[in-house]
Amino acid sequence: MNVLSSYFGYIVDIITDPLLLFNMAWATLLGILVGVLPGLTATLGVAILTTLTFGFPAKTAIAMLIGVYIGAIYGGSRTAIVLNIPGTPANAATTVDGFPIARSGHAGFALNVATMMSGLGSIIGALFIVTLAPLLGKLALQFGSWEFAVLAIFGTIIAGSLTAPKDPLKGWIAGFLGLMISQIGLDEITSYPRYTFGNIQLYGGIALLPVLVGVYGIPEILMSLKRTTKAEVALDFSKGKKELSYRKTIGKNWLNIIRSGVVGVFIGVIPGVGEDVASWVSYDLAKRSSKEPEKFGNGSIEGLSAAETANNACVAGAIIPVLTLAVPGSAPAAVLLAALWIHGVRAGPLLPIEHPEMIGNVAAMFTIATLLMVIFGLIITRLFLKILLVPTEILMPIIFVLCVVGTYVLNGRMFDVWIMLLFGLLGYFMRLNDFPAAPFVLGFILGPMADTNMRRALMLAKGDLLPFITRPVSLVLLIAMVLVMISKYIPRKRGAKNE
């Protein structure tokens, strides 16, 4: 089936299905709410909603999860602009210029510009899903066990390097810890129990959802309860309508918007990097190419536009490798990958064969969710800012209950709740000691893929490792992996010598 025909066909299906449209609407609104609340992340929002969509048809559940993902990344810009606190890590770059604009009395203008740029970024991303995903899918069909094994380790290394720029070693340690923990349970090839210590509960391995909720949710709750400082609020919406023009803003920034959207998509495609890196890279590029670089950091519209366009475009980029390679481009995309499997959709190179309509359908869901996000953003998200008046001491216990309930309903057993709490403590320790969670989660997800394909490759080659360097794609990935590690190591040694 042609991707474009499935794309446009499913847009019509969504619009003419009131129940599906309603479910997407409230899920997108929920995502915006999650993004508005500092301390809650898009990953947590997608994880919690995943636990609540078991009873939904697969396409409805996927559409809702995409809605909450897009909404959460966008919603974080609200607090970034009016509170100088990014609602999610993806909106950290938004604070640099968004808050100065709001503090100057143009809060309403800044919020609406962020809404428009987020919408444009998502639309650019949807175009890439339609065009790039099928090409990447065809390339992925050429992959064998050698390439998938190297790709899994490559993704973990990349995630570790980019999420721990000060000390990449901590990122790599976190990633390989995730790879090791993913080996718990029965071996997929021989059914031999590994690291179960006779505990029958571990024979099936550790489920992804308790790990995700634990590593991301519990540390966020504990860190939020530790914060005692109150943020400065810039809620003056009185200026902006007459003094500043939205049309001129888009007209002056069209190149910046396209560049940031493309950068966001391609950074999203890199496994484990995510929206925060995309927004910072785009912000930096916008500053370097700007005719007014001195305005950056003091309320630059270009800076705000670059950050918000890139982080929402990155969402689409993160979904592309999920669909074509079964490799998530970000932590929320990792949960989305798990949700696809839970609902019987096996993402990866065979997806275009088993579900030829799915890539077009996902792009259509993405487009509709973006339109809903823009509508909600322009109409009612200012009301959501009132929720910030709810004390953290009340809000966080409610979130904790949702984490526990969401984990319990996964299999209806307390064992998963204990696992979630255990990984919550691990995640809290990692947070305090600057070990990033993203490579850990990515390693946990990619561990079975790395293990199974590595052993299958060795069996096919009768124990010979040469195919890993004689097959072109595998060799390119290995060289790229080594270069990434060396590039992170050499500057640190030079810096140390200079000191």
Second form
Amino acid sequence: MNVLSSYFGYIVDIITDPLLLFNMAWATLLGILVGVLPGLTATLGVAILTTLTFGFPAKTAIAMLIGVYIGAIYGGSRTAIVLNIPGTPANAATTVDGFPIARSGHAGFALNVATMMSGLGSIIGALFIVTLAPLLGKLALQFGSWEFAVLAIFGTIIAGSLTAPKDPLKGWIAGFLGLMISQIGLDEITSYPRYTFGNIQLYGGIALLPVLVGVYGIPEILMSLKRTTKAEVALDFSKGKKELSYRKTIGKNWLNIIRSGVVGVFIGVIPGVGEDVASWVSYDLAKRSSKEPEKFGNGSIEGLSAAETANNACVAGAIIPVLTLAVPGSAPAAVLLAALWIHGVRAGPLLPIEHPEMIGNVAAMFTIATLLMVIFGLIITRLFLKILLVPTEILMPIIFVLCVVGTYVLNGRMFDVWIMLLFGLLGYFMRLNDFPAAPFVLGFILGPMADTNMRRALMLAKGDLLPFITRPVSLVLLIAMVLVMISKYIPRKRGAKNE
Amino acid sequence: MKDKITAVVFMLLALFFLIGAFFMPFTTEYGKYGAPGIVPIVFSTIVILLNLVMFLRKREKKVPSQTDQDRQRISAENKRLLISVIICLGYVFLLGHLNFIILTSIFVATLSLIFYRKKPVLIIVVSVLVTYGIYYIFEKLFLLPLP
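For comparison with the form predicted alone, provide the form predicted together with the partner chain.
Every chain and every other molecule in the complex is listed next, the one we just looked at coming first.
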């Protein structure tokens, strides 16, 4: 209740601070721009803005990063609807029904419905930040080294399973590669230099930002530059608003909106599983419970609503474990976690003690960014779509420069740029061979947490492994992990036998 | 076949980490359970085992037959990829050795003009303006030094 009352107070604080509001406004607008441009992901947008916010006070910087994150996830729907290309991976499910609606002459209606649904999804998400985060925070205080060690591996495996549903083995390999590579640098207990080979630059380990920009940005730039085919654009606004009613759309879809919002939040909470999975799961649930399932894929408003509500609600869900466990729910949330550290905010179970205002503040920032997003979305959507006319061949070299510059300014050394390119190469190789990037990045982030807690747990128990299965939370996580891994293969084998 | 090659590459990488971990001290001031190599041994062993499963499994993947058109497209795409990689690497190599604004303007204009052979004057103007914009935002507005 305390967090809920302070939440409204923080909203008033933000509204009455014109400078903060202005910074949030341009960051949200920048996020929408990032989302609109195919190839630029929310992760990249948050990463690039992190480098730009070094000089800002922590509160302003975090508010701006939340703005760019929400804006980018929403902005991706614009491209998904008019271009049939998801602006960010989170909007892949939006294309299925958004593009057919746009092609039928209702582009304006589809764009506005997506705006409203994204707004509603974000508001549902903000309410969950206020209510769920303090509860999860209290639970996290009960965690010991055993639980944190298992949680790190659990998160990586779940992310691997969900981001590579066709071949989870590749997801797990990507995750454990991330965990393994994260061991480079001074270890946190004995300060022994691991895999540094006397190179002082490696003593501090490999920074998260070059890895993120490399793994997500470089493969996208290379893929876009090498592509020779061009996409079809459905900028058909010929049919007016009269034929379809926004009020009826919300009235008929209220259950779908709430369900998709809640599903989005809870998928967001799962470590490493991002907005793309949330929108697909919600889309599937909406189709199963729809009275008109045959319309799905041919321009169903229910389908469009489910996908767009879920992906924005998921943003909030992904932030909840960042704040309470220091475990990111999605890739952009991982950059947000890094940005919190850079700005001196230590996320995790101690956050409510060290920064008691933070949870309510983040929820308030989230709400204001959502309002800004809806306002911008409804007013200047069509103007933004003109950006789509900029050829990829011109855009991608500029994005490459931003990736290089953004990585360089982190520590002012070329070493990070080379690391970024090295991980870019690895990311490209992984993408060509169908290895998902998300579990790799999550493994890289959680690696130090797994390492420190696993050894601390061993030291406390004098090498006894039993506490891992005698402590209830640790046992539950271990059982869930094993069940997830087994469940991925049992139906596959049955299916194979039937074939 | 692609999976098997990938599995071998990742196994070799994990083997490198595993061997490296065995060269780390096994006893520390925190006792043997504080040894820095424990967790890298666990993770690299898991990576090796998972890749071994990928290497040994039998998965028949239907490879769609390629038409001449497909082969031409793939060849064109590979050519574009190679050119992009060379120019991007060249740009990073030269960073810090040449003036940032001049080098970046040339880089953006060159890469754009190679693939988008229209409106060269406009592209050059855009390249210079965008580069100056980046320089101004980072170096002047946020006081972050550029290479």
